[in-house]
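Shown here is one chain on its own, the form predicted alone, set out as structure tokens.
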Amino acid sequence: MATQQSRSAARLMMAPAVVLLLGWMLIPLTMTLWFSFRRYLPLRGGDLGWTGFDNYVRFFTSSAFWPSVQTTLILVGGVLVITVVLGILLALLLDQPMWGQGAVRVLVIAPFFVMPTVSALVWKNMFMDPVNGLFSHLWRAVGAEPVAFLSDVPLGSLIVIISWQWLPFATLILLTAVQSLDNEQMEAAEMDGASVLSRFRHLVLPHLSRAITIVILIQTIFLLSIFAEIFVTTGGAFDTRTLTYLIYQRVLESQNVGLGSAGGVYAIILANIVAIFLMRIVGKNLDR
């Protein structure tokens, strides 16, 4: 049993790495509020005084903020879905025995380790390209004319592009809840004439609930703050760009760093809600 020396030695241990970690998050933060409240433009004439609300106001009152969050939520909503519903089937499929599992296991979840600028590329110039891609040649094979993905369906192409990246990881925590489902549960609910889709709603959803909604907490974390994917491929453009996009627009485009620090503010924002609101409609599996 540890004694009140030893929680005292423990807490002198841990307390620098915990000072270091507050600094990591509360410095930006701190920087971004301050000059959210500034008319700072470094290239224009440097600090030009306080300016209360007005970033706020005008960050707010900008034609690009709403059609930049409906984009971002359209965004993790269509990654989420696509990830969470392939990555059940997945899970499902190779916890199958079959020959070269470990292999197979290896190269589904491989594309979580690439870059995503290197993913978005190759998605880009291999797969999506209007002359040169994959999916082009292969519809003049069927007589078809190729699409320019990301000009025609800019939005769907970033979702494909993002969803195959994030699978993975769907994947692999689903598959290690997959395989501590009870077998014996299974084999009974078989044994009692129960069809594959009873079996499936009512004994391996509700086991699944958990990790579900780990991933999409997790996930939804990470894309809210898409970018690298979005400036690779569309730049912005073709009503892709979103709220995390705008910022760097206003920040490093435009040169208005305190226009772009009260974006930042309204990220995180809207990052607090979407993580509230999950927490609260899907979180509730935590409990069960």
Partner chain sequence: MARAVTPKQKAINTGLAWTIGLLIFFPILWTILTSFKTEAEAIASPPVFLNFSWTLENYAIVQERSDYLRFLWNSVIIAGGSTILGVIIAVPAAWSMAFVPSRRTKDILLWMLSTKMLPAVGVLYPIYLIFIQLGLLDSRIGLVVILMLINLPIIVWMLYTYFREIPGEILEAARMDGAGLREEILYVLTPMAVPGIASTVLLSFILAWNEAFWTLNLTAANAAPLTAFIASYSSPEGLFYAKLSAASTMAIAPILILGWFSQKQLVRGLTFGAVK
Given for the second form:
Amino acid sequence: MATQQSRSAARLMMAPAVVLLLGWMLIPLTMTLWFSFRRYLPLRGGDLGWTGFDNYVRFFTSSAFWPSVQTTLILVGGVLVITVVLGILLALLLDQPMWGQGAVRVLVIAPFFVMPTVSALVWKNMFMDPVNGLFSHLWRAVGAEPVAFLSDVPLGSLIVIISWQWLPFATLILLTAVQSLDNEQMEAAEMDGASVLSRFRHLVLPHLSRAITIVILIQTIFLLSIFAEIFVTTGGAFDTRTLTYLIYQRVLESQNVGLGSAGGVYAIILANIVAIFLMRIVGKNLDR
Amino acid sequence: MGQITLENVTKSFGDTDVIPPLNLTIEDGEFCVFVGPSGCGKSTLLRLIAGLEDLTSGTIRIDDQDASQVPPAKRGLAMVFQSYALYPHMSVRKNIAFPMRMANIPQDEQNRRIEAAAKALNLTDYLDRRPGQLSGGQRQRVAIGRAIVREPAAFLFDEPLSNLDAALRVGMRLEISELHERLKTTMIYVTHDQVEAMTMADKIVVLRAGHIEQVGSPLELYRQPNNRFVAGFIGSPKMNFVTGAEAEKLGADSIGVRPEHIDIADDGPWRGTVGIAEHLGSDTFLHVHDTGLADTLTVRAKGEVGLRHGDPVTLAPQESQVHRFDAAGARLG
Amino acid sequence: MARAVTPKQKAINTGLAWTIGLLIFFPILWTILTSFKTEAEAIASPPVFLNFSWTLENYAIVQERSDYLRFLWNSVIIAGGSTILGVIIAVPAAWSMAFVPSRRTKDILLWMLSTKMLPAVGVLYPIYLIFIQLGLLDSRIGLVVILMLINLPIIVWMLYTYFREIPGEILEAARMDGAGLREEILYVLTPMAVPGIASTVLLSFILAWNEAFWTLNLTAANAAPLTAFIASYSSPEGLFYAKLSAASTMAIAPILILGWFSQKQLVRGLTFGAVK
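Having gone through the form predicted alone, I am curious about the other one (the form predicted together with its partner chain); can you provide its structure?
Now the full complex is given, and it begins with the chain already shown.
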């Protein structure tokens, strides 16, 4: 349908978005790369010249690096497992006929709209506080000793908070996928004598696999850069320092920009590995 | 007026030539059908005429005016799309009025034309509905109404009936034909359905891979197909083709006989076994196997014929109706 | 795949789903309830659920002490501004990609998506530096631009998927009917695109409202939106549960309501059209 005239108009209309995003990507990225090869301490002498790969080596070999990678993996992995498994179960449940389906959906989705700082603070103070938190009341009610969640099981507590925030997202997307499942296919399987479990395993799960993959990939990208939840709960203490948080501390707290930038480059590479898989799926979808 | 002339028209998408150099004249008032299998370039050709695609080279003249570089809106043509392309957010009345609104036609003239079109197309009761509330056939009529009110030099139809069910299609076919009789405006109609082409056209243009295979009236194409492709494409059920000894006897690489030109005769030269027999009442279609001539010969017998699956049958082609083709598929004699 | 079941099964489903739904919603409900308690009731042991003396004083105190309305205004400006700016830039881009696709369209779309995957922390310092240089630190305009940029790929994508559902033939019909580019956009495209644009605006607004990396790191006193306002309750004020709850309720209420309207579009927007 395109004629020459409409094509040049199209290019013109795309230009602002493309130019802006190009600038947004290239300028800071180039600067981060530049800093990562320099010894740059804004409060202690400023830019002290080239250091080659020194920052990369130092970031990689620092005692904080591997624990932060481990924390990141546990956090991301834990949230993914919880949200995907519960998300599938919840999606299947919400798909069943019931009274007030719309209202239940609204209840389930709500946490996604709560801003991260609010949900972190509410959980931290009103639920997980060892003295006045709701959980400590509950613990005492059954005669148990209240737990100081955020200092005794900090990472587990964070996983709970973040899973609560992301479960709606997983549920919503999986529910959309469940609803597109072919009813006749299910009936055919029932006619063929497939049990509920084998129908789930051989029909539902394969049907959901694409949606599950997308949930995992998108959540991974967001979870890798989780910040506010850690910032307002533990501030990175008690082994909750993820890679993102470590970089943040290097850059803004200890003002070692060169070192932090090298860490940033690592984070960018990590995110891109995940992104490539996501883009493949999304790209395939575009060809239709 | 609405004479449309294509001179050495070509169209390429990148490296692929969709339309090689093509010449064609569509006379004023003619009902011209472009027919061919999907991907033959017939829709592209229509869109070139409409101005929705740029020409790669060549000239399109409308009433002897060079229109090659004229934008679609200024060509004075109206188009009816396969998907109807109605504006979903406008009422039927507003849909029909839209081209007039764009042309700044005075309001009372607009109303007059809308009423007239609605009356002609049985849409009067639906003028205030949205397209989403109409049936397929009604939507199609709205699309035609939107085209009529512009009083165009020519109507362009792009497979307008392919989204309708079979019964509706027959009805709309008649309506479009009647419209043409009444308006006497040039119409160019694209379809892959040879029945539509045969029943509606003054002139049929058979296309294959962007090439014009043959141009002629429906009966010319039926009686004297230029080549095997046209022979096989026009007529239903399809023409039977026989190669080998039987063809060589007639000095041809292959011969073609239409199903209606094969008689069931006890002294016929061809023998076979009846496979599936389709009894339509008015006709009987026999699919005859084991003739040694072709995999299946289709035979159309008049009325009810008592032959069933497995019965032996002898057949006689009507000699005057046998078409002969050479190795390249071109017509002999 | 929903199908007919017996009333008993339906009752079981209903009971189970409502229990889980309420459980998931409970933290929000608890926050809202607590915001109407006095501080003493808020930490009462055992906790009180509904039988407390309802009061609005926390809301008054929060506004009085911390000038809540200023933070709210900042949030509205930042989320609203970035959304409007983003949509203005994205509509023409998405329009041209959907209706005048070229061989590169797909690559451009995927590339735009890839900019969304850039971890913010990786470019924190450069942005920080640029902001200092341009005097944008702790300014609303700076955040408007940043949040517009991080949401732009999602806005473009969402609009693109909506526009692509508008059949090209309708625009061609308009062209045949004598509409120029201006009329085509004004009378045909825009009315058909409005629902899609509205959902996009909604999602972009929600995402910008809740963004909590740049808003925390690039603001101080002047431009801080509600995310930063709440973060300031981190300690020790966070121990005043009723006030924390009142502040939280005010921060999430507007978006909770908007969010409920946009739940269907959310899937499309956040999966880049990959799940329908």
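Residue numbers count along the first chain shown, from 1. Note that the rigid core is defined as the largest set of C-alphas that superpose within 1.5 Å between two forms. Predicted model, so just to flag it, every value in this text is computed and none were measured.
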Quiz prompt | Shift of V265 between these two forms at or above 2 Å (CA, core fit) | solution = no
